[in-house]
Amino acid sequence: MNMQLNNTKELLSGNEAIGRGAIEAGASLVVGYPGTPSTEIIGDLSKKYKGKAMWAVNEKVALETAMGVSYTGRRVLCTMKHVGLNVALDPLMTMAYLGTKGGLVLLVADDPGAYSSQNEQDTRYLSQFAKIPLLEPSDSQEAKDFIIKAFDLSEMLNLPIIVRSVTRISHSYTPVEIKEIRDENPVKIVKDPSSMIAVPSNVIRCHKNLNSKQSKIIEWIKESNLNIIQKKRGQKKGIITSGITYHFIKEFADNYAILKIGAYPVNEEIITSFIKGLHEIWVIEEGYPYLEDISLKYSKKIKGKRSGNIPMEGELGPEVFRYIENNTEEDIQFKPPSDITLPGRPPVMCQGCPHREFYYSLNSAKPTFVAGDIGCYTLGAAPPLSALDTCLCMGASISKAAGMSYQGVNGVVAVLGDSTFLHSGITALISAVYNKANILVAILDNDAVAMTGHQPTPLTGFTADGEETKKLSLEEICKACGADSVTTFSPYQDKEKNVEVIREKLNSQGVHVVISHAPCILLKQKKK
């Protein structure tokens, strides 16, 4: 829903700015996986951009396709959330030796407070890790600008660079400057093994280049004025921080020098010029305490999270500054404005949603162990159907149902979704066939990635932007992998008969598949 404010501004959130950068800066394709709070990027560019917008079936493959794009010499987005880098973190360490052709920008959205993810693990590491630049808006304008920037800096260093946004960045809008959109990079392809092929007689020497590109970086920070130092004479308290806390910092903090760190890895003579004659300095950061633990090789005054002051768990709000200033843990939480007590709301199942009923014949068919997965159907595990064991991420349900079967533990059934199985299942199912596990593995097929917003899958037979496509076929996939057997039921239908498939098939021996086929109910409503 963007809001036009002029002729030159537009209300966006920071997901539509950073699809509106893309744009500006003339990339040719966007590619990504749908994950929270991440998604609407693509789901928002496939309706307004002429390049291509497209989902791939997880983040290993689109980065991989994103590098695909880079060495035609054109710009190419890739996005995903946090959890989501940890798959593709395979192709993203070796593509930073080999280096990028044309500009390479990976949008990865982190989820302080872990409102839809299994954990609120810290982009800036893995970006440390693969030794490649990183850049952190506080806003829309800054994300879209931030994104440009990208473009050009993976250009002129020839790296991926990644743009971390967060929740709060991805979800909120502020006014963004609308401006003219560059021209597509021509395609070019020049062949260049001794840099392009990842074999150990280039290994050393692609390190040993990526190494060099290190100063460069530096240098590049410092003179990006992406890093400032908003400081008054006579101060004496100051804070250091990072993106959307910046605003926090910024709308509470008069007195207090601000140092905003925007691009990392960070130039640490910033930090020893701005605690320079301050008393006292505090770092607020979303995520690990990244900033805090280079700050304190600097300074013993330094107080956060690593000092204890601030909770290292959840996300950052402006109560942290009230924190800061009365320094007494009950002040932590801003005060309600009423005695009342809103009841709890945790997410839950919408009602007629096709899992309740699958959840049931589940339940009724008593399995031992019931190993879960990432998807809607996760809120199964929640009363009264309490129907899921364990979670871990995505794809592992199978792996784990395996690996208890191994140890002659019987009756375990794996649930995941439809996409979820596309994601990263299906070389599960593999390896379980191949080392010959006893499991049930159920399928819960509800035409979409429904946990999401209703992305397509390769199931649906249409793309991101709507066109039509080949139909896959999940019966067929599971019967190419080896299952022993493969059933397709409604759970709306006949569940007396439901449940008897479901017992006969977790009393048999091998791997046996079952599919719960009917459409997300708000997917039909959309239809209607």
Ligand SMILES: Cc1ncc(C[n+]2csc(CCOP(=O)(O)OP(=O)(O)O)c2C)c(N)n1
Second form
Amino acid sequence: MNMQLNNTKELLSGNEAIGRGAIEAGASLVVGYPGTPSTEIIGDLSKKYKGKAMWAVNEKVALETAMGVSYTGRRVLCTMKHVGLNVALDPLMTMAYLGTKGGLVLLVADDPGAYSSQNEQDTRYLSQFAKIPLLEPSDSQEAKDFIIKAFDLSEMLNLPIIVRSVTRISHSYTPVEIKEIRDENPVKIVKDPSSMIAVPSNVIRCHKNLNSKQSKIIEWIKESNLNIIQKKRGQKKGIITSGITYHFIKEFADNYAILKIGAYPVNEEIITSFIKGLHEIWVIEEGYPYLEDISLKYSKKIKGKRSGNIPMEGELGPEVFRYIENNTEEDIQFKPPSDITLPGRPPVMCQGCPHREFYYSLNSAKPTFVAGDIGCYTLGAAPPLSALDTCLCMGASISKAAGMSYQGVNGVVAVLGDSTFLHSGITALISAVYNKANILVAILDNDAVAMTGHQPTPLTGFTADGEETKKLSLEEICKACGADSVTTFSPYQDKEKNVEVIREKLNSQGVHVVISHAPCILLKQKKK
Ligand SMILES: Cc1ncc(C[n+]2csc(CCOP(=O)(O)OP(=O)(O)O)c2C)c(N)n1
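Pass me the form predicted in complex with this ligand as well; I've looked at the form predicted alone already.
Expanding to the full complex; the earlier chain stays at the top.
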């Protein structure tokens, strides 16, 4: 969108502001794996700054690539959605021990309400687990500013720093002051085996080093002004909040004192000083009751998700004030914009989607059990296709199907997309072949990561910013993984033959792969 408001101000989405923050901070690369609501950060940068943005095949590879950039002394931003951090958690945990060189910032976008995710986990707990700081902006301006602060903090502490966004920050537009772009750091390689090689003889010392940084983190947070108290004399009611919900409070409950937390680990002194003298205290936060649990240590008056009836699940909209209205004598100005409840609009498979055609053939072949995966094809679980029996997380389809086959169940199919196969299906295929599973693996190759907006994959021959690159062959990869057969067909053509192929492979011993190949129907329209 990018609307110019005046010479220095632009209307930017949170994601655009995050990307701009990385550029202003002098980042040399932004690398990530697509996932709503984080995807547009790289999508936007790849259009505006050639060579700066890159798609990795999964989040673990993205973060490890970022570590490599950091080891050259340069600054790097790594982006992913919340569940992506589970995939990248292995490098992150030890990266915190080893420390970083050039600034390394990890943008993780949470999806409260799970509008496009398999769960609604809260990244704040993972930053605590990794013992690294997390900054939490509340709008696009802060998103840009906090990214820049995070780079400075990363270089001060030699630690990766997480910036947490949520859907309504990543996708909302607010004005942002555009500033100068800092020069990139020079490339400087420092070798220091004792702090760069995670072997047992180094671990305890590196862990001690990480622990010794904790007091510095708290000191920085205390002086950073990222936690703000807005309290007028005599105010008796207050709200502790963070992120986007801060703006709902400003709009509807400005007569409450506010403590806005912007940096983690939480400086608990600011909570005790805020709640002093308050008679009624609410905690309103997106995600799990993280701030609420800390606050409950200091006061029994705290109300929120644990007591106060604010739901534990789902995204918080301004409607959250209904719960407070029912529990307070204070005036809340919340007026619902309309009494009409809009009908739900669950995602559906597009008309002409090649996945739908594949499912017609698969259903005709009558598999015993279909282990699905995550992508547009997951929508085949809904009636009338009702084509899937399970879906867990990216890459799980092949391993789950194999697990069933090891118990003697025949006729099991794993269904996954091309990007999901490259993300975490390859290792599962190798394991299934190695352990002599009897399964059919159906890879639905539609020439893109369709679900997240048609990002290119290594099978397309194009990079994030449209440069030509080596085009990998899905057939050759599957053969190299040891599949007993690899058959490619178009889901639109020779449907009876497709059913026959699926049926025959379903009843064969070994691991067989069918590739149902046809470009995403929307991609075809885009190309036109
Ligand atoms: C760990 C993780 N990372 C990212 C995502 C976001 N995501 C959902 S589906 C998907 C990939 C879909 O691509 P593909 O497998 O090619 O299927 P398509 O949508 O093109 O049919 C991604 C990246 C996720 N759900 N989980």
